[in-house]
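Okay, so here's just one chain, in structure tokens, the form predicted on its own.
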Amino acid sequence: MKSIDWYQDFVDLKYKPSKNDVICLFRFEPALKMSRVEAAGRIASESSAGTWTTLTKLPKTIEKVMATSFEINGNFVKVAYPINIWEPGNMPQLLSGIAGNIFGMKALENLKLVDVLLPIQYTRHFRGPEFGIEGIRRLLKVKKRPITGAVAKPKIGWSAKEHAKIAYETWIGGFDLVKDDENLTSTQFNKFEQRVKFCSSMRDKAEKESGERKSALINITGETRQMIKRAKMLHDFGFEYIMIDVITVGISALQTLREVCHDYKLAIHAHRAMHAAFDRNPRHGISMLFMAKICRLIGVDQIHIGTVIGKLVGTQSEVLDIKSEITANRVNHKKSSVLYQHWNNIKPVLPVSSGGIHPGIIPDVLKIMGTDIALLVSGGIHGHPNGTRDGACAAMQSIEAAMKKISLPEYAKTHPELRTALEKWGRLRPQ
């Protein structure tokens, strides 16, 4: 009897892959009954050119056009993909393949897209960041610690007037940032119009009294028409950078706003909301380093990508993996969860952590992170029991204190704020 499925043509457990093949990653779970072999061939056939059964017809090209799973390592399984089933510069094509229809396979319990070794002759599409670690150092004015920022606590809720002041006090704290978070777009009681307007004069007032480089991250996401309208009022307003957040608003709509931040030369800071309902299974889905690895290839300048000890989920492992993804010209680690990646001319993208980080806790954040990071400290400053200022100024004492290598305890005999700080949270560690 002659087979009815064909998915076993695509394995080939001797492949040897071109240096133009995309390859992934998969952790993959067979459902009961089926054999890895059969499971890795499903994966390969209908993320490719395959079917559920064999053709009568097939294209002359039909071997040029067919994934191969080529290896086979317990849970875990490679496929090899030809460059030439995808369409230069569209990564939303490249998504509709590799973490498509094959996620609702019913030959598959459990899949996780752990990682893609993205070819130069797939990645030269690509802009990549505009600016990058060094441009942001330079468009800033901030050569050796970290980027800083913060969040208007509570994320939601005030005036555009009102937070234009807190902005007002975080800068003259110390900070170099202030930033909407992710669901603070344009309200009925903060209009997305006034806040750029209330926060630029706010801006112009922090940097003439302070002397230093200020600047903000304020949310455009919406519709994609309306985000660059957003972002051409940001521009015309002096700022210097656009926030979009990148999960929710989709690839798409990110790759047309980084040709339109490259036109009004706007540094892009990605907020990740929504990436946890995709990424936190780590038996299925899509990792977060993966996602990290497409947003710097697109080309945003700066990505949040956790703390290891605040209040989001991310081991260590994990977030400094994908450190190393955003930020090495060559990742070429010794894992078998992490491929091999040239970046060649794509600028490194500048790590942001943030969530429940206070002054407490900030040395332990550059131990594990280094200081070529943003660091967003938010109700850790605003928290302060003597208000925002000095909490963004008890904020810049601790990482003086790290950068210098003096204990907390030790430098805030002679910071106030700093002691203040530690008064309250101690080393708390948020949950």
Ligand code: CAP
Second form
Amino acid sequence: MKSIDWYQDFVDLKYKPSKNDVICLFRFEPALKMSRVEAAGRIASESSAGTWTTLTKLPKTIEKVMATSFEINGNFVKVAYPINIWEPGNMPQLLSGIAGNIFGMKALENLKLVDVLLPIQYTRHFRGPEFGIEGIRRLLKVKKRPITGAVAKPKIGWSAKEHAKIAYETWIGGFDLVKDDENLTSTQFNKFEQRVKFCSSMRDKAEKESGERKSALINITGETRQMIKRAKMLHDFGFEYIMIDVITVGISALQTLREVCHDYKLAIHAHRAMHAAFDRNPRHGISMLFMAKICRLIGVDQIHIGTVIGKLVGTQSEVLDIKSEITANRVNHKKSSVLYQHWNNIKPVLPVSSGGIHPGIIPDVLKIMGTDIALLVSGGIHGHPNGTRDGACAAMQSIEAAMKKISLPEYAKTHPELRTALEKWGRLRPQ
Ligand code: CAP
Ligand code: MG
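Following the display of the form predicted on its own, present the structure of the form predicted in complex with this ligand.
Everything in the complex follows now, all chains and molecules, and the chain you saw is the first one.
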């Protein structure tokens, strides 16, 4: 009987990808009774030009728009996509293809989009970060040490005025940044506009008193036109940044806001709330490495990547792979789970470590992550027995100790704020 499907036409194990192909690396598990080749054909087919049956009529150019599964290695398959099927500068379209219907195919038990190699023909249509790591360090006048920030805790509940007072205490304790929590936007009890106004006058006061640059990551997350208005307001009040929950607002909104931030010369702080819904399962979903990569391409200036030893999931190798993807100019891993990537003139993104950090584990975090990061210590300063200001001070002391290679117990002998923090938390690794 003649075959009624053409999935096998999407597999060519002899295919040599061209330098302009977009190449995806998937981890896949075929469903029962499906061979690896049959499953691999379905991945390439459904994510490009194919359908479940042969067709009576095809365009003459069909071969130019078909993806090819060209390398099958155990549970991994590489798929090459011709560049001309991708609209320049349209990131949602890329996702609709390589991260679309294929996740629901009955032929696959599990499917994970692990990484994507994006050729220069694709990347050249995106801005990348406006500031990048160097630009952020220049903005904040912080040369070598980690940039420090804290989220007011509890996450929600403070009025705008109370929130700004906590921000002031955080800044005066020595931190560079205060940050909104991912679920704080504009509520009855804490309106965005009020928060911006109060925080800007507290920032002016803190800058005057400390002689240091102080800034805020105020969360504009919302409907896109609302976010544009909020970005303008932050610009008008002299803030350097916007903060967006990049996953929940969606990639299209992020692209729009990237353009707005170019006009206003605002940096973007990317919070990744919701990522674990699709990246936590190692066998199914989309990797954070890939999400961070497209955020770099679109142009966020800093993004959460995890802490390894904090309260949230993320193994050391996952976190460090993401770090190198968003900071290196060429990513040329020998690992089977990371593809080559040339970033050309696209700037590096500042990695953000956050979640469960306190002064007692800061040196351990820096040992893993290095010092070219933003360190967000929130519960770990507001929970200090003497309050936020001493908490921030203790965290700064812990960074100093780590950078001077002095042990925390030793440094605590002459730094009472650090001593008090260590008495409460020790070296606890929160869960
Ligand atoms: C940290 C945090 C961040 C997480 C996000 C929180 O607070 O504000 O949202 O770090 O996770 O609410 O948990 P704490 P990630 O410092 O008090 O833990 O950085 O992994 O994306
Ligand atoms: Mg948070």
